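Have a look below at one chain only, the form predicted on its own, in structure tokens format.
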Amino acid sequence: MTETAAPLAASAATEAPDPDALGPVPDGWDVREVEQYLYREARLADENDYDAWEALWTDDAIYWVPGDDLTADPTRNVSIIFDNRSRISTRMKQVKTGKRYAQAPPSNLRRLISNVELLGGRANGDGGVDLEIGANFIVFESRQRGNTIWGGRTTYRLRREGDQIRLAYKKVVLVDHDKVVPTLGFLV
């Protein structure tokens, strides 16, 4: 070891672990598993089924879609979406209504999800470990006004929760997140 380099790794020795880091995997998650939870939510978004895509998530969830600004802090910053639990629950309230302009009639999609990594484990509120996943997405939107191609990739976190399986977080960083958002009444 360099003079320079010993002095380096004895205090990175000593430093505290990153709380907010990403670890190993976390046991007992099969990539298949997780493919098909991540295309059944997908689906019950797609199809409109709301009871059951909100189900889906966790109390502690969040539900993230960053504007421009893809590492400013989403509760000091502006975002398209940025949803705790209950805002969720609100949102599908809302949706349920029919009368929400922006989604009546609802938007006619078809989203295919590729590219599904398990990144690693990530420490939640619980003390437990959520398994953190990337992917790819494509969603078709067709409206009356014309079609939309919605694309980027979106990290999950899911948590076991006894026998199931729950979404505790979605980050949703569109292509082009840089630009003017037409409405985006829908789930992405």
Contents of the next structure:
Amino acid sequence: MTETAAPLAASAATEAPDPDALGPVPDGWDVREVEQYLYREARLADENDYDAWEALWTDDAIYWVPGDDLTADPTRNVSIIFDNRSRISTRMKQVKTGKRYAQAPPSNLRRLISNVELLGGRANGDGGVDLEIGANFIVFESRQRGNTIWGGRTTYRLRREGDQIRLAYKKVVLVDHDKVVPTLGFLV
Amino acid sequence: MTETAAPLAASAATEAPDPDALGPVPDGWDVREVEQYLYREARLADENDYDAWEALWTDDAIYWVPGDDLTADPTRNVSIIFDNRSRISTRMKQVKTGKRYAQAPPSNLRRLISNVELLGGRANGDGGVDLEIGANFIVFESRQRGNTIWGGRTTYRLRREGDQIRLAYKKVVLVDHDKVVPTLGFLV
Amino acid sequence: MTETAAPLAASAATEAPDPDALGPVPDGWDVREVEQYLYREARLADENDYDAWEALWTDDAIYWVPGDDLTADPTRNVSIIFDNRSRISTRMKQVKTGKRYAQAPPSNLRRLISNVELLGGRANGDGGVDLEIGANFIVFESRQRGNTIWGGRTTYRLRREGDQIRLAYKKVVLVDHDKVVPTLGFLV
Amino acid sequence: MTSLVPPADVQGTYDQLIRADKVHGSVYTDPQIFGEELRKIWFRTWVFIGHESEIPEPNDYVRKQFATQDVIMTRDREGAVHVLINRCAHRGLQVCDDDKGNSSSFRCPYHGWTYRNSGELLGYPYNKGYGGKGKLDGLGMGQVPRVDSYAGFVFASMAKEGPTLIEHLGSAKGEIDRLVGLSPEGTVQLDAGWLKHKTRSNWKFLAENETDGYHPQFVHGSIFGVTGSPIGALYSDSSTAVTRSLGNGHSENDLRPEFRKFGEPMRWFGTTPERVPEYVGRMNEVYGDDAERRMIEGAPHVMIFPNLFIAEIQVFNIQPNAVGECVQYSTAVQLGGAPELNRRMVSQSIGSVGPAGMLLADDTEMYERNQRGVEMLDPEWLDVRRGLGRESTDENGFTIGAATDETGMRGFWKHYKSLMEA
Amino acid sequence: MTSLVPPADVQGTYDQLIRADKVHGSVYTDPQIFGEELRKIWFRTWVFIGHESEIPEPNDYVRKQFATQDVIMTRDREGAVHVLINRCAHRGLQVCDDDKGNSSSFRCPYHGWTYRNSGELLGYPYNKGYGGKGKLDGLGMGQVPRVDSYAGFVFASMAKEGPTLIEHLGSAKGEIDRLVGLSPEGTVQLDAGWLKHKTRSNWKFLAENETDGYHPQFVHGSIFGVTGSPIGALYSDSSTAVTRSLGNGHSENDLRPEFRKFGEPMRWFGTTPERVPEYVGRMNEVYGDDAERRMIEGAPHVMIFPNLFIAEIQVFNIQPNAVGECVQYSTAVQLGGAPELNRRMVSQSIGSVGPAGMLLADDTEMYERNQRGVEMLDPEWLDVRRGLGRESTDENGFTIGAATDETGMRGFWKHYKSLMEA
Amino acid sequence: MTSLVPPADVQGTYDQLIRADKVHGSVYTDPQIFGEELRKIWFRTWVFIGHESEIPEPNDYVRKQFATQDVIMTRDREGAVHVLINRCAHRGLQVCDDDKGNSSSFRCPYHGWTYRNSGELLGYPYNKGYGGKGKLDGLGMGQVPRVDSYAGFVFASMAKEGPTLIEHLGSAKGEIDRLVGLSPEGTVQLDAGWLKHKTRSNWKFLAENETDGYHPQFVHGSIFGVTGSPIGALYSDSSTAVTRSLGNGHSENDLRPEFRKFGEPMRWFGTTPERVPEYVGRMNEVYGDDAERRMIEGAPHVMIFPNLFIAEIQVFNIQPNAVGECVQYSTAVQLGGAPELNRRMVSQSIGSVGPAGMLLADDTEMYERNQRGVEMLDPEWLDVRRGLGRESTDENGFTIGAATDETGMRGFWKHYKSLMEA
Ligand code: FES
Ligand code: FES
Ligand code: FES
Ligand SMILES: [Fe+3]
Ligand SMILES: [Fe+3]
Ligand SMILES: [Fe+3]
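Could the form predicted in complex with a further copy of the same chain be shown next, to go alongside the form predicted on its own?
The complete assembly is shown below, putting the previous chain first.
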């Protein structure tokens, strides 16, 4: 059964990004540094280090896993995940209870991030320009349900805040996003 | 049924490469640059950007996917794919009709290119030396048939033509090349 | 049936590493160089180049594939593999007889090594400091049994000996290490 | 595996497998029983397929799953809705490979036969081979014999005769009315897309769970706790909500008593009139005095046999693949004339349902553990007696139990047995 | 899934499932029927296994698929060809793990028993345990009882008695002769390797499709169009080509009428004498006046029941894995004494067949959509009436239809039914 | 596949399938027979589950596989060992999801029912729905009716009545005694963890192979050769070791004659007293004059029907998943009071057994090739006659054969047949 998810009504008013607004790659970014950052993000997700993973995000974060229609507006159509910062926080709080059964016991995970490309710059809400990156991934998930191999394409947006690099946007398109998929309980 | 594929009789007279002819890595190549080029080639293939993908090739291109016997001469034995430039062009024209049913609807694809190594230099027909590269890959393919994971080893040869990098040779050896494989309709 | 494996009683007295002893990344290591080294190690394993692969190891080598309990002491609990240098040598001698049926005929293999991170420095028995590296992998294995995809996390320790880089330690944790796994006959 | 080890003490007749207070585990694991369910339930009774709002325009079509069948829900030129079986009448090829689109006809790629979007054979190339045009009367794509809809919810039945949709819906009809009654325009759309959640579980575990008021506090405690949700309280010992068996296998968790107790409009939606002024305004405009009642009582929580579940603001379409696997298709309710609410419903639904939903992923984990559990041999039975001792009959003659009782399941099994023994 | 839902109106006897103008879908999806096919067709009639040119030397061997069986095609010391079943007579281990090689004997790794490449047990270690040498008469690797070949094409039959290979081939023999007749040396080799194409489809969809002249324009239009191929025209309403049922389930698309019409040597091969002067010269040399006819009429397009398909310059070996899966093995014809042609045939074959072939990958997509389609329940039947109204009998008494007619399929089903009812 | 092609010449009764000198391949491939094995063997006779040393403390528990069943081996507050079936008595959910732990009770996540670690229902939330506390007598997690242990080896039987464990073990009991007799403290622990090796083979291939003295020289020659191991000689024509059928399907390779011949203490372990002085000292201390005999004769090599194999220093627990798949769980023997030996036994076991073991991975390759082989149709039979002509009866009336004879297999099949025909 499903209950009215009233308390989950975190406003997802954030607009979907305008795909036409991609500018040149902003200065001061090196593929190597970016790769290492993405590897770290991947490791934190693989190892269920929820606090460290959550800390990567900017306040205007968007964490998006579209469903079958990639052209759909996530504010008007359902997605597998479409979290703003506050919902990311709720998601972390839930799993940390240890009773988020879809992840209790947690999946064993390892993912490969590859084909990392700096795609361009994307104007952000702070008047700055975020670095937009494309990469492909495979996640090997093992849980009692069995082993599942997930694959897809991730678009990241990174931003420098002081001496920190922050994750402003992560859109994960599963290769089989248009198919029936099993429970996706881990951080993809 | 199969029809006499007369119009396909593009001469594939190009000899199979002599494996002994590998020289030192030619100057002026950087692994990073090569990786980015291979990632781009992979992205064009994944996204079915047929024109841009076709444009990567040199005129003396060889695109080869051997079958079970890796020692076989592709001019005297069957291969899964053994295309010269003109057949690559025919292949692209066919799929672009939208009625190449093995790819209509097209597969959803994402591939990981990894373990990129610059293996050496290979004398080419233009009197120059092509850069020979080895890399491993996994392709996650999704279509109505189901999801298929393909894996293998690719040997590439790159050549500089003016300020362009061109793809002269791509040999894809599937890990299970000696097994029964399903339809391989996409650009591997 | 199993026979008393007396001749295999290579002393595995080497202690399991102390996980707390990780120091800063030692000087003189570059991720790119490390990646190329790991790619080579992977290629030698994929291509069953047993002699070249064996030559990578230091004399105090540890090659470890834990079983279900990752906290277990490998000297007091069973592991899938826990080889010291002499047992690595025995393993290579056996497979080279061509009658190690679990690998005769050998598996067809290709693996992707990705997310390579330099994790730190680890004091070694020679009073030096080994470089500790983390990376994730997927191995695509094909043999008559069928295709198997293996995934996991590898922790490597590298050491410079003269102008050589040597492999001192390789710990491979399969994602599904806590599950039932099929025969693992190849070099993982 | 249990199919390898048939229970010693039952002969396998449904009367023995399904009892007043317990159900035998083999009904969830036996492939033979699943095959019989296909014939006697899925391919006979009314099954929810989709919603008219998915194909608003003439010649729109969308592909759907109908149990093991690949079907196309189409709207023809005149606006009539059809459900076609995706198989060519020539050599049986799958005809349509698009998920959705707009077309007055379908063309089979193999030999070019074409079909009207109502299923009739339009033409076949080189017709001389058949003696000319129009010589293949009676050939066409399979058309599901009965298709009907209520409030835009499209149902199909493979049985040429039988109860009408309205007869099948019975009192569940009123629950759909309640939902529609929350729209200032009196309409519902299901056009926000469907999430497709693969579930390694027998479909009945889902159907039974949908109105199981006993599990939320335990399965969903994690999200209720971190969000301070009041939902848990609706499904507790002290709740005044009731579980109602609506007949024909339908059941509901009637939460109105709780909401009436508070008497706060929009509380059912976890909000207040102030936060959705436009909507409240339109409702008052349209429904006057009755608007408040509607906004207090909220949306239904009803399971319509065998596969439509309306969970207040979400709708689920459950379809079986095999004895141990099914698919949950879920979407957000969209109310005509309520843009303010609709966006919130989309956002809440994304948070709650689908493969990563903070509620449904946990239910689904239970479904899958349940399937693994019933593969075990002892105890052989599932207990459904909860509340049997405190049931009563309401003013309409329906059996009702407390908020956490298994009254709905017992109603499900009563109807299931009647169909399987028919 | 259909196996879960047996058709209401058929009893399942082959007479009811297979009719003059239609075939019931369950013959492609029912595992029981597949099991019966193994026993009554695959393990009884003559099945194509491979070609002698794959094992040219004494003691050469190559592993092959024979339906569900793993077999070894060997050539013994004296040159005789055998087909051995890859199972040890001791404890049933798979004996040989190499794909091909040259050896006079095989050794089982488990306990070291050895077998001659004709299957006889040669020796067993520690023979005292059996009372010494030669005490295990009657034990050996399974030998397929009948193996015979024609023009190097090796066929095997699990039935100790029955029609001879020549009787089985009947008139299809002449088609093989036609192919061989295109070689200046009168020989064919199949030594260019085999592509192995996994196909999620029942094997009969392939066998029927091979001489289905109705599909090329539609399925292969994409490649015909971009290459300006004249092939499409051979399979059109206006084509003079005929579809012929050759008896015993064999059938062909006889394209000679079209090629005779043009009367251009090598047109069948999409080339001209100028482009293959050497070959044309050798043909004239050897066959004199008859050479031109041969080069005009070209190679056969014939499906030999149940699993050998000669498609002009390619040869296919079809082997079933299960009711819904089979394998297509394909290679290029190589003609003795025609190196010029052989290279072109290799190149054309690579372009056309196998998992990435510009023709076969599209046929295979149809096979797989066909399998998915027949899992659907309505309509239940496949139509095979095309051309029934315009068939005639040729001078040899064979039924012939137009280029696009289903004459071949009807011949296939007639023979299939006779075997299944035997 | 063979199940699709039932052997022509057998009716399928076990008397026909299992003969004195041969066994029919279908017993390894027929799913029906596997189902019957579950009922008549796995869920009736005594099956090895684990060892008490895995749950040393009160309230310790560990999850185990019991054929197709997910069970929990628990030690209750009082120290008694139970084997619970991991299924909730309410709606059949899998209750416990941890592999091991310490807890006096288990709680089902679905509705919070709790169970004592001996299986009794402890409580259920909102008990008013059941009329209050203690109203669900008779509900509980399934308890395997009979659990008993010998030397800490825990066995379970699903049959409420039948032979006692001691009766079932019969003479195999003495072999366990031999093992325990190698411990200065007279105890064995199996607490070094278990490797879990998935094997695509019928379980009986493993059970038969465990005391097959004919295969080591061939299958393990690679490791014997490179390590200069003397093991091969123990299983040769000239070995004085014997294969003994111990009754009840149990069998052993009795290597003592060989070790007595050498009379070297610790030779069985591939070492010398000098290298394990502590151990030898403790043994002499404890067992005095008898110590030397024990250290010369070494550990047993015994297969205890149907699934416990003690291979000198390793223990295997074999559990079937399906007709063609099983799991080998293996660990190192740990002897009470022998730390010096225990470390070596762990190290040797890692080198020998499990998915990468230098011995077992090769046996497992044989098991899987065996399974593939018996899918082939000819020859239909497996030969088990080896040594039939030279068997004798020992002083205790047991049949014994030479080191390489199939005496153990024949004993296995005799008992198997008696159970399957019961
Ligand atoms: S199968 Fe559809 S047109 Fe022939
Ligand atoms: S099984 Fe082949 S020799 Fe024993
Ligand atoms: S199923 Fe276990 S408590 Fe309900
Ligand atoms: Fe729920
Ligand atoms: Fe075709
Ligand atoms: Fe062995």
